[in-house]
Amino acid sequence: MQTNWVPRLGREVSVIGQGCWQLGADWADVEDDTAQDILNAAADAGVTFFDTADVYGDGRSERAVGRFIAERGDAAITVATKMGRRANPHVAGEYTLDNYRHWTDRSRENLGVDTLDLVQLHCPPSEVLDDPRTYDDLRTLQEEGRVARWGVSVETCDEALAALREPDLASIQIILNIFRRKPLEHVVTEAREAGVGIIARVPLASGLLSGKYDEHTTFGEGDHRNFNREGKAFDIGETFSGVPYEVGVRAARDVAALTPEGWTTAQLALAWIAQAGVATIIPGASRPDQARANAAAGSLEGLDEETLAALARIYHDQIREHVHTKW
């Protein structure tokens, strides 16, 4: 497993990780105990880097790693998780310090800590991104031993840059896929000059790239790729990266015609945000042998140069109108 030393988190990490909100709600339902055979297989394959939030199942997510990392007992793993989204309405107005010493308070109790390794505000309204009194009151997270660090999970490009601007950010967590490439402009230089981690999510566009969906797939009803394809639950760039699905299984139909012998298109897909020099991806799994699988993406060689101006053609010519101007 590749890592990568991030200066401004002051840790190593693997650069395949592993999400965990389908441990907790807006899937299909993952038992307790497959949630820990899912964490121990993703730990045993090299992975050391967590992503949890407090809203996912309520809590659930972040218990169920709490379980894990007692259990497991290693001091290489990092946990990130998020806060923000506990808020309703969701309004600039609820990023308060109080709420953030409340939800942070609840995120220890549920993952069993004294202090979390990393916390993220959990895509907030864009004005709070742009208010400087939010970073003072992260710092003061900080110095109250609630959080080791702290960093931002964002919908746009814009929205990292501008957290950029803090000179003690640690982390920018962005949807980076094939289908989702105008983070490569700016922001993944720009961060990895900072010492700041990029951290890449919806790394497989929920399942589209993957290469295993067609125009008959159907998703359970309390699966956001079924609730959430017109972003009528949240922002629609979180479901299929934004792409009509439609648009969404042509496109990766010729992706999987790229996948070198012995790869999954998943692993293609991951592969290829491992070369973009980001610090870390976390793909979901909901079996444990997706998470091998997804794991052993970070031990691959990196594509040719071929492949790599093939799927860039792909984005070009079917996915970028639909995507590029709006995140």
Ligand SMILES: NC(=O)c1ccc[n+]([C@@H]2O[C@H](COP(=O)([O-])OP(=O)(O)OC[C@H]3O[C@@H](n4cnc5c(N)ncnc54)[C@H](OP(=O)(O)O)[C@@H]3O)[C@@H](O)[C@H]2O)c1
Given for the second form:
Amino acid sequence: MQTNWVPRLGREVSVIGQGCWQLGADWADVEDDTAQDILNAAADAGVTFFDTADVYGDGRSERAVGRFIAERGDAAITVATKMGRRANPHVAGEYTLDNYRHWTDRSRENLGVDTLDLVQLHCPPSEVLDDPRTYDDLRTLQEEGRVARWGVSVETCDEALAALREPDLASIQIILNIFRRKPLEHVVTEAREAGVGIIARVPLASGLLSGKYDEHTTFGEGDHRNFNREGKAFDIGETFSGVPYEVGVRAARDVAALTPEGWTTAQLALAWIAQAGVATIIPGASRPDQARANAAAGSLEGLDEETLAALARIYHDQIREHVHTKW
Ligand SMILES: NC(=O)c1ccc[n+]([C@@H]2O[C@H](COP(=O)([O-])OP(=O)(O)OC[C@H]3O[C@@H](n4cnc5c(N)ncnc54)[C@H](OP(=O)(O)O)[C@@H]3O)[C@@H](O)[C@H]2O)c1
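Can you return the structure of this protein in the form predicted in complex with the ligand rather than the form predicted on its own?
Every chain and every other molecule in the complex is listed next, the one we just looked at coming first.
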């Protein structure tokens, strides 16, 4: 497994991490024991970075990760959580120091730790990211020992660039995958130069880039890939990366045709992001075998120029018009 040192995080992380949204079981039907099996399968395969949030299953995902780190007792593991989405209504005025204290205390309890390794603002309204007070408050949490480092999870490249102006920012979480190339224009390079870790989320475009779905695939009623296709519950970009489903299925077929011998298409998708120079990539996994296969992508060779050019053409010809100007 390739690992990367992230200067602002002060930690070494595996290039393939583990996304833990689905462990909250608020959309994927993941039982508690399966959650532990997924986490252990990932860690056994060399994964050291785990991403969760206080709202995933209203704390269930954090508690699963808490049980896992307690039983595992591995100091090399980094757990990132997120805060902000417990605000109701979700408005800028709720992003206050008092709420930060309350939210991080709950996450510390759920995870069973005194100090959170990394807390990220969970896609807050843009004005929160433009307000210098936000970062002063996050520094206060750090001084109080509630968090070791802080970062942001954002929807757009402009939001990422706004947060990058902060000298103490440790990480930026953003959607980056074969169907979301815009962060490659500025965000990834500028973050690297600053020593800020890029955490690439939704790397498989919600599973589309595994190449396994077709026009007839259906998703459960409680699955965001069913109910959020038009962005009814949260930002439409979080579901299939904002690519209309049928367009994504067709383009994913062309991606699948480029899969190197002995790889899976999901591994091709992850290897492509690893080559872009991010700190870590956090695929979700609904089964332990997926976690293992994803982790294995962290030791694959880089893709050749011909494949990279063909993937760029797929994006430009089929995907760009649907996503590039939006995020
Ligand atoms: N706002 C935010 O900050 C935010 C938003 C979204 C996500 N995230 C983070 O990003 C993580 C990843 O996002 P995500 O789960 O939505 O998207 P994703 O990683 O692009 O897709 C995950 C889905 O892909 C399929 N899959 C995974 N590994 C596979 C493999 N090896 N082979 C075939 N299929 C595979 C599974 O679908 P099936 O269940 O159909 O098999 C899985 O549920 C989340 O867990 C969370 O930590 C953060």
